[in-house]
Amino acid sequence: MASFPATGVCYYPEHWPQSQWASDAKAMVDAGISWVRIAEFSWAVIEPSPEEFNWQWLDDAVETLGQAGLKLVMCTPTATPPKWLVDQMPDMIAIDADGNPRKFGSRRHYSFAHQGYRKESQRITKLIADRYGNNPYVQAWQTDNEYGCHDTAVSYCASALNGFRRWLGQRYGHIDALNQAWGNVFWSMNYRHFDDIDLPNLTVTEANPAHALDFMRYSSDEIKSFNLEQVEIIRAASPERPISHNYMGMFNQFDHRIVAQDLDIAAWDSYPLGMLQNMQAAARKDAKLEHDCLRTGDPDFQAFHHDLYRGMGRLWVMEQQPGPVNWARHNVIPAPGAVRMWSWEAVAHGAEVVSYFRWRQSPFAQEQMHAGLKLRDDSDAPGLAEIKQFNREIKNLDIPQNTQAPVALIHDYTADWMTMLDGQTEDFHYLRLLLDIYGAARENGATVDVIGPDDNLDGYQLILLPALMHVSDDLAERLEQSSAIILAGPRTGAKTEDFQLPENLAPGPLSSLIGATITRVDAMPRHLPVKMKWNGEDCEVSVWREEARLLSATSDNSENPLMTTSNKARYLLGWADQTTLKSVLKSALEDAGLTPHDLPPYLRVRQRGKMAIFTNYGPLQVDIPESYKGEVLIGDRKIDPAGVAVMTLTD
């Protein structure tokens, strides 16, 4: 059995009188909190002027928190370089796609490509790592904060231009190879030298998508190398302490997997209510979901990201929403019980630590309307009681280790970029499609791993790969050799690595496995669906539809079949309505030898070994289906809105 998960909190001692720190620390421990994250925005407090340091406050904070029995996550403060540094090197500022500088006065105002800033980042990281690397209270690290937040993963500055040209030279070797890969014969876009190439912004119309894709790849590599510089410094000064970065939800501007290769912990910041609103702006708006789950969040959004990041390392939730936030279009109060439910959802998906943002509501600046666990007057905010309850519950259970799920969904950042750059319809949203299919599997009670295209496929019974735009020959071979049922489409294998159409048409190297090729696509407005056939019945398809030439596959005997079937592979020819997707996934699970469960609306379940954790995101009380047999450890078989039940299954 695994030891119970832990809870944490984000704390900013520099915001509060030092006389308050000890009582804050005691209150955290009394609430059952074990971890505290500090210092991620503290550079100007540590170094108020160049080479003028003020370490005493941070030394005292570490000592006060640690003496109280708390373990610390120490952060590098490079997300907020101070004003004096910007004044020293004004060209370190990032430039947006319209050519405007990202000015000082907020955060994340640097370019990853600026070598002068990189040296300063390494300098402050080394100073902090050397000072606290062997401190017994510092038990983990976080690099920077939310790479790319506020559209800062990409900068169109001179440093990025020079770096991009060098990167292209290394990738292609000769300019003729680049011209061929990008298809630059089109519109006479051929280049004579790598130094002729500009960044893909401010063009008359859209830039060559292959050019834009390579710039995203380059920018992602810059984030990886920036992060690795900090990791290497911390590892040398603080051996055997895990290093994390806190990623975000619904974020695609860099490849998180290549960054995670250099880290131990894949943390993320979970804000269910704001993310529900953001996702409703993507692809197909679901007014009923937004209404019913306004105060609980999308029942699959958090789960998907837990599984996504757990596939990259040890899963932590570094920031968990504890109450209303301040940055969404509307900032509602969570439903009673929702904070506890989100915490249980994280544990269900393998989180080692659930850390809440933040300890006390800030009285000033940009986030003063963002809730904490304490109000401004130091009284308890409502979320704190739910966290105390959650801490009591997890400490009284032996929670099994996570094991490999029977179902895998393949997610790929390059596929996300390709669908965004493809230009065929503004209504296609890669993550929304993946969430719909992931959600359809969960509506059938399935436990799912989210993996990358290079990950091991052994042991999976069902593999899902929607919109995997580029399929490598290696992945195609591994899918052919897999014993799993394959459910692909739409848009799978639609492009080559160089962002060209496959010579043998989509799905490219999967054509023989799928037994069909795609001959035409219909990119539709999301509010004007069309009819297709699934199991002889009409279903609605919106945003994207495809027409296929059958090779060895079969399909519904109609003009508009939703699916082709060939041996172990099925291919969805359109983005079907959610009711149909649930039926499609039920059939695929059965074909894979798995048992679907008919869950009530908004009820979700995830298994850890023989333990099943149920969460009810809906507005009504629901029953756990009778198909689940076992002992209820927490809660009841009737689950209230925003409620949780934990069972040990007997079969």
The other form holds:
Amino acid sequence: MASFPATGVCYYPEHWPQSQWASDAKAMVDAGISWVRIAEFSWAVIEPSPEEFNWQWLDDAVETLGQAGLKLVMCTPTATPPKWLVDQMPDMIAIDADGNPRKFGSRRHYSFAHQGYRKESQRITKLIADRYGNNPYVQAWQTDNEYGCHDTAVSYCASALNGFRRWLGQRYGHIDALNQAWGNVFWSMNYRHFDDIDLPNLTVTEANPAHALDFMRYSSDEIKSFNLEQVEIIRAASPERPISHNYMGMFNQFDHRIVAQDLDIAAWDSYPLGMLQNMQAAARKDAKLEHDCLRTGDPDFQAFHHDLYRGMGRLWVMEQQPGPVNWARHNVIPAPGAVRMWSWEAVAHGAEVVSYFRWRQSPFAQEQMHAGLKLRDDSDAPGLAEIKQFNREIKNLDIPQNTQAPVALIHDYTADWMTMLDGQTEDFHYLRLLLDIYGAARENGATVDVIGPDDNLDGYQLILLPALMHVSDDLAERLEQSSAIILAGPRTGAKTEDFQLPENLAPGPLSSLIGATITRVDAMPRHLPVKMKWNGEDCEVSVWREEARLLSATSDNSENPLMTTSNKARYLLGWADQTTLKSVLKSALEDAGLTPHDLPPYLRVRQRGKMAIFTNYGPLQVDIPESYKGEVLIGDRKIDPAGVAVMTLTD
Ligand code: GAL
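Switching forms now, from the form predicted alone to the form predicted in complex with beta-D-galactopyranose, please provide the structure.
Now the full complex is given, and it begins with the chain already shown.
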């Protein structure tokens, strides 16, 4: 039997009597689960007082779980530094943007910039890595837990201030270069020394966006080096075992790509229903979507993140929602079948492991309303039956290797930060724009890779780069050389690396490829759309509209064209409604020599080689379009709500 795909579960032996561990482990194995993640919040149990250790319970837990046939993901417990450590060095506590300490009493209360905490993080990592690095049951690692969760990627503390000044000194070399890059002449913000510079919080009005952007870059680099310190220790003590970190959905506060360079597995924690609620609050206020997908989730959100993180490493879902969660605005029960559907979708997008959070519901503390796979009385929670079914299904299928997709969507953290810091309309939300365009490609049946701006473009037939705010000269050159159809905009190439306007106007270094420059932008409220022309017809555009000066590009000659075209390059001058975007993507796919399919609402599909995996996020039964020919291996051509079908395609 192939070892991937497989399932796992998050387990907290320290929450349960030792007498229960063996029966828990057996029940996991009986359910078809093969991985178990442990210990990420266990520091105070391992080391209850400074240098006083209690390893026995963890030794026993590893042995019991391993003996039962489970493979372990061992975690470093640095997301939860114990109280005694905080008392020893109170300045390790992170400070929020209002200048208030993030107090002890939950988790993630440390600053990445604090050198004393760095040493402690390395000390506890080394102790665990040395103890379990060669344990035969420990087959993978996770560093820390969800870097940046609860708004902790940045800290406005004294350590960060010192670190930032040093970082700026290294980046700019001379203070005049920084003043120039930031445009500090603007409001007499010039500095004479790097040590004059403060953190970009608590300014009278907004801080210089270039200052704020550099602080995000610096904070990101701190997370990278914090993670790398742990990775180097684990690699030395535990060779051959892959190392992961569990990222989150909808999270942009650090550059995950630079962190992922040092890891093997890019894992993420997928909570479709909680994330639907969070996106509704932040960016996608869409009553129909919330109504139709309340119990399944946004049909593109999970897929997008699978593709995003698969672009950074081997993909795992480290925490998969198993039932209702506790932390969203509203916490509903998933539709029957949804847990299985999410699991299948993860595999469709290349996940090696889908691991559920958590084995048993906690009876105490913060997450007692969060479902597990077992109820408090040890009976099965409804999610478990779906996981058992999923395990039987994946065991009996030969799932082909994931291969490169024909379409690439370029995603960039710096672009996200720039749109945040220079939004121009509060309704501009980078992830939402990307989801709209990604979703429009998928409504045409496209399989998409999400890649970074430095990634290889070879082999792609269609490259999408919406709102890629800064385009490097190198990327511009590679796009020019590529034989792919390019669909850029809006807001692509709108800023230089230093967060200034390009001298030749947007899209900066892409101007000759696009054959147009942007002369004016109209940044609007989402609820007041305007008309533009697409294919000679009116379409609705909201939030963002641009006016262009055409160089070599053509448009449909109307006053308000949605798109310009110049050879292989197309540029979108507005954020169009979803029906229009679907049509735009259909024509782009056709121009790229690909065959679009017309999927019914909320039906999505992803191909792994010849295998096509369909997921129905909608409230109605839908048919797989006739254009998909082949053998149905799982399910039926009619797919129920929250249902799945798996086909082998013949052409
Ligand atoms: C994740 C976190 C877990 C748990 C879970 C609840 O963000 O990593 O520890 O809190 O959410 O859904």
